[in-house]
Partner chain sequence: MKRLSTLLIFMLALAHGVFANSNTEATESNKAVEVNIFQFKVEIADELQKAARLYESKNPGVKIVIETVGGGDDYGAALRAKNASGNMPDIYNIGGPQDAKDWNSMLEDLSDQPWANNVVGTENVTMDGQLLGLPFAVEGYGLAYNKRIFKAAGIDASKIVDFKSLEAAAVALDLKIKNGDLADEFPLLEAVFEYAAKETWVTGLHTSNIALAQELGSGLTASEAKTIDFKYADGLKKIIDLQGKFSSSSENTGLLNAVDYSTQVDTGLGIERVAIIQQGNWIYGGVKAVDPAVADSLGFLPMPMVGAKEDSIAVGVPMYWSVNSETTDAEKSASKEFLNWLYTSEEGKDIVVNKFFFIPPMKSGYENYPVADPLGRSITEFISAGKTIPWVFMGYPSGWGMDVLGVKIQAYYAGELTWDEAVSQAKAEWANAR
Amino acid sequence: MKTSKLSFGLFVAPCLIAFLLVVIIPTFSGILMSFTDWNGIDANPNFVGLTNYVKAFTDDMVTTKFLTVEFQMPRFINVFLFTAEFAIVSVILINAIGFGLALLVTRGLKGSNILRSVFFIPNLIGGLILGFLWQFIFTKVFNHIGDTYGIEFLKGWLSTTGTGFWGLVIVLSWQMSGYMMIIYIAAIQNIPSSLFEAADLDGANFILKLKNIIVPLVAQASTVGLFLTLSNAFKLFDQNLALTNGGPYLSTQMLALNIYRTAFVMQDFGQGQAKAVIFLIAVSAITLTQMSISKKKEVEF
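Would you share the structure of the sequence above as one chain, the form predicted alone?
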């Protein structure tokens, strides 16, 4: 028993030490930094209390538009709302496309294995490369097609807030749908074949099987898929930097890029850390709520 406990401790200790050094200590250091006016250089920053948190919600007012109503709000809140809107649209699209692709490649079609590889490849490309690649497509290829065939819709992509928003959604959906496909494939292939055989004997068509067997029994995979896409959408940084760089007029700037610029461009690490702490709390609350709701809808089999 003593040997077993010693072996367990030796195996677990390196992971715990690494987690402590890489996650726990930097997290608490960041929280402490958020209560100072550290500029990244000064060796003796001053304690400023909650000033950085207050400034995040009051400084840099910008005009924003909700439906048809324009009003003033702090840029950080505006950035948060833009990121939340982007996350909602992206989560729905990525999971719907990933689930659709999983259904397609599990139908026993010829070339399914090749299709799985093709759909998964975008996930292997780095975010910065992906951003620059799609920037060329949106600004050059789309514009050329628009000029050649007189399609106004394809002209001027990334030059407005709307096209910038949908450009980011398209890039993230293209990158993550293949990854979600793998998760949904594992869930679909884990469904007992006896259920499909019983449905065939009852004369059920594909729609009925999808509604009554597949969708309920992939709920566990949906929980994981929603969590991953939600957290990745909120944390999006490199694609945002490469594709739009927050433009035009910072209207497509997302939370991670806003925090980076506050800390490393404006040299205000205190306020940058305060925004990061707010970001951490908000994303944790949203993802835990999503996990709790999704767990209640899971079906055991």
Contents of the next structure:
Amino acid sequence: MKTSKLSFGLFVAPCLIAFLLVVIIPTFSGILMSFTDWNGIDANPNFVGLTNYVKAFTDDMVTTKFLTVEFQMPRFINVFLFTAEFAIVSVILINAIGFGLALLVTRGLKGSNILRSVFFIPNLIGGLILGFLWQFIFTKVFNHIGDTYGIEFLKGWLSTTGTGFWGLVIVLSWQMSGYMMIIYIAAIQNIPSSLFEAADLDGANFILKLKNIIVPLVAQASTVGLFLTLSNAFKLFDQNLALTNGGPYLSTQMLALNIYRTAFVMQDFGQGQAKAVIFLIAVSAITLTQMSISKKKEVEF
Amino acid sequence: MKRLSTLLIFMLALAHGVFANSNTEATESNKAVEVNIFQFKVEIADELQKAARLYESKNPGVKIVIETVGGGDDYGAALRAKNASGNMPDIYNIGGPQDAKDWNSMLEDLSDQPWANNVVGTENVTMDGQLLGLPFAVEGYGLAYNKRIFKAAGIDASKIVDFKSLEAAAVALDLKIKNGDLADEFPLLEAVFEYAAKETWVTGLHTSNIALAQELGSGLTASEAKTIDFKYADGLKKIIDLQGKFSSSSENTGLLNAVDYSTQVDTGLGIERVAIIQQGNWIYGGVKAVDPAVADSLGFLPMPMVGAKEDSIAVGVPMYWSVNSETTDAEKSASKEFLNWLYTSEEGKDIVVNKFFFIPPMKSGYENYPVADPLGRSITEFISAGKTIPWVFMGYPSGWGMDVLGVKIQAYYAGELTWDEAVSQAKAEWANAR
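With the form predicted alone done, generate the form predicted together with its partner chain in the same format.
Below, the chain from earlier opens the complete complex, with every other chain and molecule after it.
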């Protein structure tokens, strides 16, 4: 009994130590830092209590328009809403496209294997490179096509909030859809072929099969898919930095970038850390809610 | 409980071992002195490497490792990250009074160096009688214009001495461009100005400096000012409106928010798509890479502030070299010797002027090294005529210039804010930050 406990401890220790050193300790020192006014250099920061948390919800008011009503709100809330809006749109798009692609490549068409790799490749490129690449496409290629064919719609991308928003959505969808496709492929291939054979005997067409067999049975995969896309969309940083860097006039700034700029540009590490703590709590709350809701929708077979 | 404490001690011992190891390694490698340089000027990165190799070949036992991270804000963030991770370099850059204050405990006093009494722009980095930095260079910015286009349009640049004459020249040039009078000679020419509103350092630091320098006087006063009046906000509006109205995005100035540095310099001034841009002498190398003939026909027009100096350009020191006071004595002295060599030896002077394309920050000693490029020469002419405005943006509250004012200017261009709203909000943020 004793030896088994010792060996248990020995086997767990390396992982536990690493986890403590790189996750737990930094998390707590981060929370501690959020109560100070540290500027990134000073060896002895002052303890300021909850000031940083209050400031996150009261400082730097910006005017926003909702439908036609204009009102003031703190930038942090504004950024939060923008990020949430972005997350909702991209989660729907990415999962829809990913599922669509998965259906396409599991139908046994010629060249399916090549298509799978093609759809997955964008996911292998780093977010920063993707951001700069698409920045070139949006600002230079789009503009050029717009100029040549006189299409106003293609001009001035990323110079307005709207085009910046959709630019970000397009980039993330392009990058992540292939990854979601892989998850959905695995789920579709796991469906027992007997179900399809029975459906064929009953004369069901593809739409019926999709509605009554495929969709309910990939619900398990969609739990994972929704979780990954939701948390990724909320935490998005590098694409945001490379593509728009929050511009124009900080209207496409998302949470992670806002926190980074608060800490490293405004040099208010305490305030940045406080925002990060709020961010952590909010993202965990949102993703956990999503998990528990989609878990209920799963069907066993 | 006992088991848990054993585990904790074990972990601490392990962690201690890891850190202790790295410490002993660091002290052992001190026999050959390694000088770590962390600098911000991307334009000179290659030439600085070459200079370091040359220095190493002449000074065996000294190894120089250079790392470059560009851009004002990114550099500051990267330096803080280096400090936080315990990898503080031996030589690093500080920007002015605010940095000098922030990093004070890690800055070596350089006032005993041979160049100390010979450099300009020291007021920003002198604290308690200690000189904390060696200026990189003298730089200036104004409205860089293409002399060939001006000549073809029949506009006399020497007559542009105030806002009125600048506006008249812009109107005249704009008319010629729209009528197609210059289309044969300059087929790509489409507008008078191109303004990089996306780069908030161009708008929020450089353009705003023309107004705030004349209100605040120096970087030091700016770094101490609790509030600002924005006395010349109207004059600033005039310059910003002018650069928007006569740009290629004149119908929708919001589009300027997508114009970046390379669009302004390389595919703007460089290919003769526009005639004037607001930039500094550091663009010379970039334009030269696009078209040497264009680069050699550049000069500066003043940036006129209505109600204050109208015939001047802004001249200052971009950054200062500093030596880390918390390293070993060997590293400190090697660092000082390298900086000394770079700026005062004959080889160094040649590199500074002819390879870096710097305007030397020294009062004397560079008589045999005339400034190599036309933009630099244009600046020295403004300096000798006394037509200069100081740089004060290094004394703005951290992030205020770029992330507050620059962003407000973008919102103004996009029609989201009126000018008065932009100015009053920026003023409030300044007071808030101090």
